[in-house]
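Just the one chain here, laid out as structure tokens, in the form predicted alone.
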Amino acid sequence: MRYSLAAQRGLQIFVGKGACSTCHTGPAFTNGEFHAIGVSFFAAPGRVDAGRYEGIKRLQANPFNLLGRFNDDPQRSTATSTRHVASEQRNYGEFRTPSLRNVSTTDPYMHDGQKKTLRDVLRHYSELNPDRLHVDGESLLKPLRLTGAELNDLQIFLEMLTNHADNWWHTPEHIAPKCP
């Protein structure tokens, strides 16, 4: 499949100016790690979505974790990552990097659906407020300050990560016209 010029420019932003591929890497376009990206962890007035902080507590309490009695490795040599993870205050507001595969069909976005469209997510990173990051937040994040054309190109690239094979009206020619 050939990608449109807009999608090619979007890919250049993804790996270049946007540095998106730092966290959205590999075949699933995710590093599987947790990051604080400046989105609120307040789920509702007076209610906090603790993100990774609560997840670590649940992992440690789960009898099926790698340190639990159901691990068939008696020495627990496979449990290094479970053994060394600990809930810390900085884990509030950290959420797992989602896969970008089929991203155009997974709205709403962010851990709580606060971003309704893919364009809203791109605007978040373009207009990121560094003051919203935690003290131990992601130092690699900075406002991207994308132009309207760059936002369009990046969105077109991301939409190319969606598998439309089951939809007969989404042929490769329809999605991405052949480049000259």
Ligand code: HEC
The other form holds:
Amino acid sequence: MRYSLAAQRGLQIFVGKGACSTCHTGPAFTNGEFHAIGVSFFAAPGRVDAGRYEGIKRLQANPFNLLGRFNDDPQRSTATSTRHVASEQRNYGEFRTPSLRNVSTTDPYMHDGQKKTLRDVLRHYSELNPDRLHVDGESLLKPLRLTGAELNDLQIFLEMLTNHADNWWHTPEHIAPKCP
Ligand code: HEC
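Could I have the structure of this protein in the form predicted in complex with the named molecule, to go alongside the form predicted alone above?
Every component of the complex follows; first up is the chain already shown.
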């Protein structure tokens, strides 16, 4: 597949001034980590989704966690992170970095679908309100103030991360080989 010049410029923003690849990195475009990126965590009027803050509590209370009696390893040697993880104030509003593979087909976006389009997501990163970020948290993020042309390029790059049905590994023959 050929990368258009616009997609190449978008990639440059992704790894350069956008610093997207700090978190969206590796083959699946995620570091597998949790971050607060200033997305509203109001799930509904009066109801919040505290993200990792609640998630850690739920993990600790779960009888199937690695410290629980269902772990076949009596030494619990695999349970080190479960033993040490603690729900702290800074985990409030942290969500796991999602993969960006096929991202053009996975709308709506963010943990609760509050961003309808890719452009809405990119505007979020461009216009980010630093006051909504944790004080002690993500100094990784700052409002990018992208121009319209830069937003276009970045979006075209993200759209390139799609498995189009006409890619060779998706040809109908490959999915359903003909029986003799
Ligand atoms: C500090 C880490 C971090 C950085 C830097 C970052 N992201 Fe994200 N990104 C996240 C997290 C965490 C989420 C999920 C937030 C949520 O679910 O509320 C996310 C969500 C997204 C989504 C929505 C995906 C989906 O399926 O919902 C897109 C698209 C995206 N980021 C693109 C970018 C782009 C483009 C950049 C650079 C301009 C960028 N990200 C920079 C951590 C980061």
